[in-house]
Amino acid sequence: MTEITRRGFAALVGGAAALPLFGTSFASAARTPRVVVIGGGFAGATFAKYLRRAMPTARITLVEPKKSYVSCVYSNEVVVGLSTLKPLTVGYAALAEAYGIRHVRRSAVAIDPVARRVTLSSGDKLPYDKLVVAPGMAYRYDALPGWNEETAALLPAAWHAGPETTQLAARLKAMPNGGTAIITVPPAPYRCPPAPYERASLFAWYLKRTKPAAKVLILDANETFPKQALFEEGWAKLFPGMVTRIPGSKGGAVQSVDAVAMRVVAGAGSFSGAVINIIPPQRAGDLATAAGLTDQTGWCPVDPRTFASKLVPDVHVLGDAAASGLPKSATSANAGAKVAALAIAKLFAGRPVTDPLFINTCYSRLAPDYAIGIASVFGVDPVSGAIVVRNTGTGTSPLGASLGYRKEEAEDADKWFRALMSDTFA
């Protein structure tokens, strides 16, 4: 990666910058601070084991119904045959144990910020002195004419890893040489936002194996997305006129979608699909709405210093349902967990909050041996108060570069998602 040595970034992990401040462990005016997190993927488990670390004392409860978590980081490969589900897949037990964290199997269904007490699917309350929610994404249902609960099980839009994603899986390899398969972007924010074109890469290195003939078309709401020369580079140099992408500005946005027929409407035209892959419009998780931890944009405004909630006292979010501006990436899910665990235990003890740094690093699979990556540092802005990007502190992969460079950043790929995996959940 230019300006930051790509090596140097494999080896990290979101938020890594500020370990180092963990190594001090802060007492608190409550003997035993009671800490709810709700939700257990990248953001709610990364916060519950560095809170552990920050506060040996904090009774730290996870709310979480499943026993294991399966990531969507990785989970285009499965898509493709690369990969399947269980390397993907960590159970909690290990964290709790190792951390001292209660692991309550219920579902989260109310939260009262005055009694603060969170009611679960049991019916029993847990009280709490400070609330963290991290309930990931929600489709939004509503938001596309055509595209439905009943008409999502047509068309998979494995934006959640497990069964949509073997579900997606089947149909890409059910369809017919000569098909069009066709994935829809919705308007940013979303979650992940290079997926959808590391998706369409791994479509077309499928396609180009076992049905030569077909084709992948990219029918996209936004007019650019990230790390667009260096997907582009790749598409021309691996799959050459396999992949066409139209952008906003060109009619990319979806319309309405049919079923039935295996029809798109864009602004663009109609256009029918062998596999039609709908990533929807997305929002924060039900129960940010449910709590009114939302705004008008359907996401959770907070503060960038502690991801405290601007609407509910005494409640944080965290990951893809947080409008912090971050990124909704894996990585950045663990940086703003960190984050927010040491200014929590900060809080606790009545110590100062200071402005914080996050890294972002994600890399993009376009075929086995062709990885690209980007890796970002972002800062509080003194000015707006926002979250912004340190411009210093960016690297991307060079264009131009060699195969033997790609194969290199495909196993520098896979070293980051252990090490990710590891950091969050062992």
Second form
Amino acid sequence: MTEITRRGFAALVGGAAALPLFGTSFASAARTPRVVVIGGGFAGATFAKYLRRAMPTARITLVEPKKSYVSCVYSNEVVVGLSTLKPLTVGYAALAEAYGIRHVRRSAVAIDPVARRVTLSSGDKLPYDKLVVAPGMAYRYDALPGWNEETAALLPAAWHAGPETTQLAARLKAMPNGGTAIITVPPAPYRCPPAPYERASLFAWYLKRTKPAAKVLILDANETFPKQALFEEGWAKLFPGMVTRIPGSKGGAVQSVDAVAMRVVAGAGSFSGAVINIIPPQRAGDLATAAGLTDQTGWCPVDPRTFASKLVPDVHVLGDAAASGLPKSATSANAGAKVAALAIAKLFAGRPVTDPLFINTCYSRLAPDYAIGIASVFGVDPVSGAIVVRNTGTGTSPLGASLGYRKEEAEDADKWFRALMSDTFA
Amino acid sequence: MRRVCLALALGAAVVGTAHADTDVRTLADSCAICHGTDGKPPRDGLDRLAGMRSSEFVEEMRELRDDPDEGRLMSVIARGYSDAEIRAMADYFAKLR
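Please give the corresponding structure for the form predicted in complex with its partner chain, as opposed to the form predicted alone shown earlier.
Below: every chain and molecule of the assembly, starting with the one above.
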């Protein structure tokens, strides 16, 4: 397998490589930094765009087999019919056209950190000076007896947005009036910590209108969760008696599931579900594991100032796959990607890396006109090197706010989502 | 005080910003998740920051920081920046069109 030639490369990626604005002459190509980004989710896409802003002449290649990305953010709305997948779906044309990012529609199958080359599913090899790996999270099919590749079709997780979202929506719709919809929450860390509780809320909103005798049961491996008081206040106010949660200390951790009998066994007992939504235990995406970027936790240890892997040189890991100390959220992925882009530009220029700053913001919708939020501004502690809150820049929506306030937050959430999508992909 | 307690409850340590050496691009780019790239939000979005008068930006951020009822989540976020950082962002966005 040969390295991709410039001519062959242009044929492979189509028009993007022909952009004169970002093209490099053959003679100078050897000195042009080559950055390869694997994965086109919130982290990878933001990184590619913001690296272009910091390095106008770098050769930036995005390796992503899919033509478009489906956002997990707002996909709970799709499950209950408040939205569709269409506004959550975005292509990579803007990154290619406006930012000169070459989009290679292949999977990355291996990394050679010594020769600094990525092997693609086509067998072609892509050389790099810096590699950025953003494969997201993968489900652990081996962690919960009864939940595996086969039974996942019967018990859709819908923790990747797309077909699974539609499958879960169909199951909720087909649920009888009077059954229980069970959501199981894995041990932290997992993608989007408040999302299981947003999903439970929207299940309850949907069921109250269409199947009012139905209930929602959360079987939770964890003791507490983000925005807990705000969620519980909302459940009591909007759907009294419909949502029950069993925390880890009361036997909430799921031990096994039977997809045929539609039963879940937890420490607290055996529960029958008309709908069972297993949110599975998670780890860093397959490529990160295969490339030796993960430690015993299943996630990738990184330096939060640069997102450089602590295990493999010249490789940086972004987004959910990274164990940076940031929450596994879309906004953290976006924020971390910008910090990494500026840091890598400075490393190429031989300049010192400056102190990072990250905002994590997350809204959860409990009903169409009722949302709650959480936000934190993070920096890095100069002594420990760990992610820490800056000053007092962390908090949530207030408890006890009016319905008008929650409606304003629902409008804030819509504006936040549109800006996040455009800041990442356009 | 409530915010500090919350931060501790979340298990996160708290650091001051007085000696942070953060590039103004990092400060300004952090706003983009809600206010759009370069402070230019999509249609029907939150406030446009690009081209905002520097004094107005500083004033807004101080009000948000000091009055928790002022700007919903933005009041929380405003607390994460030092006065010097707010002034640096104000000058940065004022020059963008």
